[in-house]
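First, one chain by itself: the form predicted alone, in structure tokens.
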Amino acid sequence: MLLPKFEYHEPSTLQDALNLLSELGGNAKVLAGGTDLLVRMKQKIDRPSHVISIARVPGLDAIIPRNGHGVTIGGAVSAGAISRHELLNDRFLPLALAAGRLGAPMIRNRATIGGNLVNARPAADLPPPCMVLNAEFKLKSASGEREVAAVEFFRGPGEADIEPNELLVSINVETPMPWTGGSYIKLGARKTLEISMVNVAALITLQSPDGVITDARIALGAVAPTPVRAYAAEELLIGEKPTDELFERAGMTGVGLCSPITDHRGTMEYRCMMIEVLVKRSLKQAVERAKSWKP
């Protein structure tokens, strides 16, 4: 299939790529990896008259920690990336899990963190741990910039907090506290390429190794039409000695949080029972980890 006609354009500066969308508005895409954006203009789904590539701008590839107090991970930055990196294996792990589950090997060597968390699938990987971790997405216009939280930045079904004149350049993460551990399911019917029918993200966080709950977060996705954070089964966690009955009803609670669909990868029902499974299978990976947590 071939691609419609667009004009090309790959700024070398960040501030040249801002101005570019300020200029073109609703008429541009942004090319990252293209692993989304090339098979939609194939399908004549999006039909841009502009495509910029932000290939050559500096900066936008780079994993920068932050004094040991967080991380900034640039808006151009690969899952294949994520999932290898040191750091972010070791204190911000259901982000690196979930890159390591995206797609496949060469789509994870192209596809974008920016590219995947502005597409706004429900089914996405990314959304979920950005969302337990509490990340901040710092967007940039030509005129200024804002950062948004990662619960409030999806809308709806492919609908970002995101203006066409606008570009995510990082996402901004602190460092959990000690005693955490996090965890990232992923069902589908296959191992790779495989779109979500559930995935979770959890993190707990322990007042010692032997000692409760202080904090728990988990998020759901491809069970409603955005990623959404299950407030009401975190709540059930907090101050309680962790145990497999605390997380089965952590479990049952997520599910009354969700409106999953029934299409042709599972029915609306399959899915529920799922979402307790997972919560539950989850949040024991998360806890084990908080335990054999290291300074």
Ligand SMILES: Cc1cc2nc3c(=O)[nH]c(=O)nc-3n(C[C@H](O)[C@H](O)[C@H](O)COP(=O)(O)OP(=O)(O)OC[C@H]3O[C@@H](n4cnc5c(N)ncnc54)[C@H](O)[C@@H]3O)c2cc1C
Contents of the next structure:
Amino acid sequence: MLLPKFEYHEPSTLQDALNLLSELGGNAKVLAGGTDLLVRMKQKIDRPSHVISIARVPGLDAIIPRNGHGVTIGGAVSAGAISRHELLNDRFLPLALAAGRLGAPMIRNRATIGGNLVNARPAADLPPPCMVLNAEFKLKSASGEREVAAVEFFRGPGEADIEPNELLVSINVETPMPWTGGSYIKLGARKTLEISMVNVAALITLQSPDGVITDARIALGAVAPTPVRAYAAEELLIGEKPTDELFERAGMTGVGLCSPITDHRGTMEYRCMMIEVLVKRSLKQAVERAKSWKP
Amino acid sequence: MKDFKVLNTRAPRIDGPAKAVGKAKYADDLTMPGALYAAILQSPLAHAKILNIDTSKARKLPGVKAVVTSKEAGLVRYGVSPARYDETLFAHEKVRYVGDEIAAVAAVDLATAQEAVELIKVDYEELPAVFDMFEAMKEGAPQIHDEFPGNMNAEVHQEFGDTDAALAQCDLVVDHTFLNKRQDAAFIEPHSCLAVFDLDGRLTLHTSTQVPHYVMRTVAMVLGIPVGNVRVVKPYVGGGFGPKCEATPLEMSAALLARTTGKPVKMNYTREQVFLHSRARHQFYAEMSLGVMKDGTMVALRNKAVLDGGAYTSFGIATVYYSGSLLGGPYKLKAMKYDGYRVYTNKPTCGAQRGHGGVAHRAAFEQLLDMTAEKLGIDPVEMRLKNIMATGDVTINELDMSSLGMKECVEAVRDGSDWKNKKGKLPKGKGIGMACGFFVSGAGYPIYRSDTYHSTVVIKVSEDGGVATVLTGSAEIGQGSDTTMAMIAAETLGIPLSHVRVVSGDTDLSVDLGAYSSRQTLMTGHATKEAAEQIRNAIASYLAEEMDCSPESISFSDGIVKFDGQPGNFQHIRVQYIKEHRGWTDPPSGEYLTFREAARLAYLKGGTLVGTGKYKPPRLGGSYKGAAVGTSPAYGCSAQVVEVSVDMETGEITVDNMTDAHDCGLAINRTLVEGQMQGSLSMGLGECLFEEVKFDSRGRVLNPSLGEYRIPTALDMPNVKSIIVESSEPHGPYGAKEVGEGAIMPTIPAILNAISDATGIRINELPVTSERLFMALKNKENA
Ligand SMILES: Cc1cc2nc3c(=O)[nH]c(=O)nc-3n(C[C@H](O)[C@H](O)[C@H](O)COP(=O)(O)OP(=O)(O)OC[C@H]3O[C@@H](n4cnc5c(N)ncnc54)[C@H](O)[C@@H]3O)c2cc1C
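Switching conditions: you have the form predicted alone, so give me the form predicted together with the ligand.
Once more the chain from above appears, this time first in line as the rest of the complex follows.
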């Protein structure tokens, strides 16, 4: 398949990129890894007359720890880099795990976190971990900047709270409390190179290794028009001692919050039942990891 | 076993370096000065009358050089079996599936050709369409071909013995039904070709095909070119697995456009067009009953098949025969009845794919065997061992098992998998299963009725005597046939493998029916061996004359020549050789006469040294209708044991271990044999667990990409323990026979039997997705 014709831009500073975006706005598309955009252009779903590569904009591909309290991940950091990053694996595990399950190695080398979030597919791998980590997305345009919480960012399939003249420059995450553990589980047909039928990210904070749950966050993908936080299930957990029975109840509550569709990858009925199982499992894994938290 | 120098080793493939460094040329790598690019217009509707085709706008687009429709192409009917020529290059009157070809355009570049295709205006009158094979058979269903009422493309009815009577006398009769799904062969290289005419009207067609010979015949027939003026050349091919076994509209359009424009024309299918052209595995529905005695002796099999053929016939007639004939073995039966129906539907056409026609029914049958063993309380391995055939047995449908290491295969996988300590002893959620199968080593007859040789080979020795070049029309498609032929030639001539070159895949070189029905090792192998023997004998007789000894006293091995096992008094030959090649860098040396010197001597005495070999099978098979399908000079067979883990909460299946034993006769190249075994297993695993071409309600393929059509990844495949069993096949060159397709036969049922062992559930519909298994587990729980 051939790409339709377009004009190509390769700004080398952030300001140039933002200026181009504000000039060309709706007629332009940002090109990061291209693993979504180029596919959509070949299929003639997207027909931008301008394509603005951010490959040469400095700094967008950096992961910068903020001395102890958090980390800033550039919008153009690849899934591969995230999955291999030591600090992210240590303190922000759901994100590192999810990035390691995105596509296959070749895709992970190109696919960026910014592209994954802005693309806003309901089944994408990176939104749920960002949601449980309470990530904030920094959006910049020629005329200003703003921060949007991950939980507010996704509006519908393919729709996110970002304007055509804005660039997602970074993802900011606060370091979770001590005795926190996280998990990410993805269900697809194959062991890899899969679009999720259901995916779940969980983050659990305990009072102490054998104490009660003080904070719980669960986010689900591919179960509704946008990825969703399962607040009701989270509430059920807080203040309780972690038990299998509790996790099972949380799983059942989680299902109630979802409205998955039937498509050629799986039926609504199966997806619902899997939400229950996977929520339970992800909580269990998160608690195990919380218990073995190390300073 | 004979002491081979080259055969039976793990010699690296001769095309390995070119492929490893990216120098191997595939069809899309070929370019020619002035070449045009072409694109095809395909029907967006599944079933419609064509009222009018207006190409005027497309013709006016700058850069467009030619637009062709059925008006220009004519209406010559073609297909695979002459008995069912039901296609024309371009649809006229009506289209029968989404993707049916209507027109083609050649232009200065691809973008222009594609734009022009969109400018062709077709007026349709949409007709009701039918997509389900059972619906298509019903009264009142839309009729797809006027000549085939009831959408019945082909029917087969065969009976051996009195099946009803035999079943009535059995202690136990078990019934089973099974449904697989339409597959795509998912080869990595989409079809691609480059067609060029010379000034004398001779066509050269470079194309990604498995069968240059058949493509040559069909293109000549459809375009009305004398067949002697068509040359088909196959560059390296990135896989075929069956769907590249026939001439395509791509090849014929390119050739037609090249003739129309007088320019070379280049053309590719996109991945989506590969799915639309299809010709891959049918959807099969199987209904079977197996009758046995209490002690596990198998008596009679009743087998019914319904095949969803899609819009045209392709290989379908052979396919529907194979679903019956390939159950004749490897177990002894007293009676067998088969009723097969291939039905037209408004979908892309199905054809042959690895394990042609046999795979789904083998899966059904091997499951049924396990179900029966379970009811009788007999271990599935014992049940099979009790009934299997051995070398020399003839199946009830008259297939001659001239060598059959079936028992050895079963025992090898039983012991290799530690079956005895696992079967019945694994925890819930873990299971072990086994199955067997067999397949032809080349079809006994060509696709068209003919006395043609199935293979001829020419070997030519270079002037200096140092290199033997094998010239063959056979098709290297990644399976390693060039390496195989080089090894057979090297062994026969008694020279190192590095002294043999192979030029293949070109209809100008020799006759060869191509890479299908697992035929080349046996058939091209025979012809190669005979050609090499001719050269060896010629050299021996010239040498004998020169040395004044008997030809029988001369032996060739490792590139050296011995006389009664001794160096002999050959110095005058060496002196002459060195004199002739004064100043060259590589004078022959050593204690013995070299092959090079001997071959040079033969050249001096008789001119360029050429050997030719040929092969065609003897008359095979019974005299009943359809007896030809399933016949082969030899049969390969295999057994597999699969171990799985099932996640009982999600239905996810992990294949943990596969143990595979295959009897390929003499393994010409052990690494290539294992490659075929493992490739077959992976393809079977994919069909069993993931693969299904899906359609929307209007007959459009929903998942025409390798993103959404799921073949196994490296993480889905377990390590395979591959055990090569080597019976000696009297009809094979050096005792060799097939491995390329037979190895897929047991895979699906072995996985299904393992799933049943793990869960207690029999799944009788593919693919076994986590959802399908989970729902079945849940239904069982609720029941
Ligand atoms: C074979 C294959 C497998 C895949 N598997 C998965 C999978 O398992 N899981 C999954 O979630 N996804 C998967 N994807 C989808 C895709 O790889 C991911 O969504 C990826 O993260 C997209 O990132 P990218 O850098 O390639 O984005 P691009 O294609 O470059 O961009 C995607 C969209 O985001 C916009 N954009 C990109 N960066 C920015 C930015 N910084 N600011 C503003 N807008 C921006 C672009 O304009 C475009 O509209 C797969 C894709 C392919 C081809």
